[in-house]
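First, one chain by itself in structure tokens, the form predicted alone.
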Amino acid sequence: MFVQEFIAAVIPLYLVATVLYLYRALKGPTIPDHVLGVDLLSYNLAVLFIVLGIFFEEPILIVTAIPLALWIYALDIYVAKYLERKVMGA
């Protein structure tokens, strides 16, 4: 009962945050702003997987959020290296 009320209260905040992150990803004036917007959208999706996993009592949703978060982190490192050195690859 408490979990359902919590999720019902959090979903509107989640949607507002998603719209703001999408705006940042599409309209960010610089490349880091675009990257930050995509990162936040992806982390937001990972959190949604975890919340839905708790809500539906499906542990597979929580397990899928972990590789997604790690992939986002790897993307951050790759983009940061590119922005610093302006070289693609290692």
Second form
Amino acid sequence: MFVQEFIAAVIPLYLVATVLYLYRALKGPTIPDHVLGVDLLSYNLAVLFIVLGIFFEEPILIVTAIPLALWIYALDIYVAKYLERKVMGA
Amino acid sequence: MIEELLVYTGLGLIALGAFAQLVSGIGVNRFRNFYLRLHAATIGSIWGCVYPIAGAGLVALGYKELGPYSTFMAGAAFVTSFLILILSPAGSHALARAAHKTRQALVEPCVHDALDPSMCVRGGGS
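For comparison with the form predicted alone, please write out the form predicted together with the partner chain.
Time for the whole complex; same chain goes first.
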């Protein structure tokens, strides 16, 4: 089957999106913009882990994506709570 | 037969996710205030993250080269996509609420802001 060729053709689109997100994460005029950029970069990284796990036929790569998804949510909640109440922590 | 169907469906979802991430990247850079950028960002996290991960799970179910770990990979992919489906809107809403309550990001081209009219910056075109 042509799975590896198809994924090799699709991955450059994800990398272009990574560059666009990185630009917003570095530039973003306000603090929520920076956090949003980091958020999107991490989601992009999670997708890339799983797609590359299929591409390289390495199933262990997928284990890294689940804690990454949970940490993105934790980052959102921490930053939102710090902005609202000026306390760190959950 | 059923394996080919799974693999083709999954590859289609991965390609859809790549297109959605590209649209989201353009939208995040082109929209004009934080709340509009949040709209583009949720396109990138649902269409661009949940669907390709579920598609990767479908590919892993039908892709024999992965060996005995293919069902493990499919299950982990479905769990990840479900977690992101639940957690990503919750995180975005918390961030938007904090940004609006603490006046970090003004509503720049504004028509009407019922929560806090003093944050509504009129003008600036559409």
